[in-house]
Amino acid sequence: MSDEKRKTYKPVPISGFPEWLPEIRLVEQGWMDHIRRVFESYGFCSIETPSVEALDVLRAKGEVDKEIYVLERLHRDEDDDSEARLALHFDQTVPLARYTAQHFNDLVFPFKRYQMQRVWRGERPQLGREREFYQCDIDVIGVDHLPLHFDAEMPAVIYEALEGLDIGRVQIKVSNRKILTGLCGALGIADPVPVTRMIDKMDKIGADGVREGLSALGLSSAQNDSLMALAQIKTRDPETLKARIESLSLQGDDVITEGVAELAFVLEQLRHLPDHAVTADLSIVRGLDYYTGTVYETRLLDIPAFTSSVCSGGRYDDLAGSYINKHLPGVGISIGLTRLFAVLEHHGHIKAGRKSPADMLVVLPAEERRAAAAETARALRARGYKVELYHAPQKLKKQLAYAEKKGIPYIWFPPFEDGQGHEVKYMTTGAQITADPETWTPES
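Hey, can I get that sequence as one chain, in the form predicted alone?
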């Protein structure tokens, strides 16, 4: 044997690719389980698409080249001169569009789907801006027409999903792009895109910053005043929304009128939510130009450390026009789960869970009793409990310490000798009682 010292590689974290210890991962899994239950309670079905899509498909979305991770084999054939054709998806909208077109004849419309997968973006990593992260998306897609009540269902679903995560009060801001784009048209603004993108920065740079930015785009004082008056409308009440719009003398424009009616309808349908849960905010535009109507952004009211939108989305006129000759309008919203989770964990808002998912630890009295202990564990698992069998016949004190370190709440003692019964120990109270693995249930 060689005396040469074996070389070792010192592991270091990869920036932008988070990983958690078991006690934190259990909390994240609990979040995902809760979100999944809420999604399914509204009839959304689960799909999962490959981690990769054709590179040309991803690039067709535009302005994302710098964020795309290309997939390529380290050792290619020498005669393979072709460029890499696969890349990791940077969101789940493009995969959904391709999936819907590909399986169009097998899907039932309106198609209600949810997707909870990792996505990858090659941006500068920082807290809350990871390169690899989970997104939890819901979308509803129709053929030719999609009823507006789905636009109201989205905030209701997301509010219920987030409200159950114990992260304080959540507020979903709703707007409609038709109102602002209609105003741009009425004001004679030929290219509304830079204007809408500037107004969308209201939360980041404030009203004064947006006003200066609009002036820098060459807008007149009158145009600027009209846009700012509209963008600063915030209200929970649909009638107040209509009155505020009317006070600006904008109601004559058909596009604006349509957008106001749609937004008022969404607000009306969400009256059952708490007062803080939903508000119309006319500065919300969303930067992606494929949104054509309702748009959403969401804020955590009680956690100021999280300054960006918790989840966002909106309505789009044609999801899969590049893939199929069908008109497929839709509406969707996405929770940036990892980004939200990472910021809250960093600021101490995530309470670590147990280091093990096991409900109980079955003690191993002696090696010759392993078969009986294993049978006890199987009987408890068959009744739905998560059970770990201790790995070695070590001292009882060591086995109990192991369970305590992992946060396992119950210790099961199979018979140590023939003729003895079973016992269970409650780690929270220290109580130890006789029990039958076929009938025992935890005391409340």
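Positions refer to the first chain, counted from 1. C-alpha atoms forming the largest set that superposes within 1.5 Å between two forms make up the rigid core. The structure displayed is predicted, hence computed values, not measured ones. First, how it differs from the form predicted in complex with a further copy of the same chain.
- Rigid-body analysis on C-alpha atoms gives a rotation of 10° for the smaller part relative to the larger between these two forms.
Next, give the form predicted in complex with a further copy of the same chain, keeping in mind that what was shown is the form predicted alone.
No partners, no molecules, just the chain.
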């Protein structure tokens, strides 16, 4: 063996592909469990799609601006040409569209699904912009029509999901693209896309920057004033929203009226959330061109290190037109889990968990007590505890040191001799009491 024992390749981290130590992974897992629990509590079902799609599927809507990874088999054989070219998915929306089209007849609509998988983008890696990362998505898909109910459900779900992660106060900003699009129409702006893109920069470059940018696009100062007045509206009260829009004297436009009514409905349904949790913010437009109504962004109010949107999404008119001849409107939102987690971890906001999930270490007093100690461990496991049985009859000090290094909070001492009882030691306080494996609880 010694000949082979030389180190042949020293592994180094791969930029953009994060991995965590067990004590950090435990926290990530806790996040994912919590998010899943919230998603399911609103009736979203889980789906998973393959990590790959046919390249033709990914490009069915035209060239993709994301950096796509394609797969090549290292040892290809002659019949490879007959196979479709496969690529790793870069989001979960295209796979959802393909899945919904492919399984259309087997799904019940409105189709409420969540999806928590890794996605891949070959971008230049940096903190908060990993190449492999988890996204946690919820979407609801209707056939021909999808009630506004779901537009209002999204922020409620997301608030509950994020609020449980111990990341401070979360604020979901909501807008409706119909309002801004309608205003552009009313103002006679032929191509609203560059205008909405500029307004989307409000958070980054400020109101003055946007005003300048709009002028540079050739807008008159009257147009500019109208747009800026709209984009600066922020309120969580639906009546205030309506009043402020009315004060802009734009109410003649049907599209605007529809957008305002939709946005007011969404705000109305979110009255149960805390004051800071939600606000209409008319500067929110989202860069993606396929949103047609409600749009969302999310900010962490107490963690300035995280400046971008934690979680974004919106309403779209037609999910899967590239794959099926059905009109499938939907609304969805996505938590960029790994990106959020990695940034918070980097800035010290993630408090490491334990190095073991075990609640308890059962001590092995001596080789001849092995069967009895194992029996004790099984009894405790049967009661729902996570229990490690120590692996060798070593000195007690060594067994305790192991539990301490792994952060295991309780040490269980099975009888060291026949006729003795059990004891349990609380590592936090050092207290040690007699206990019965069939009845003990941490509160004993």
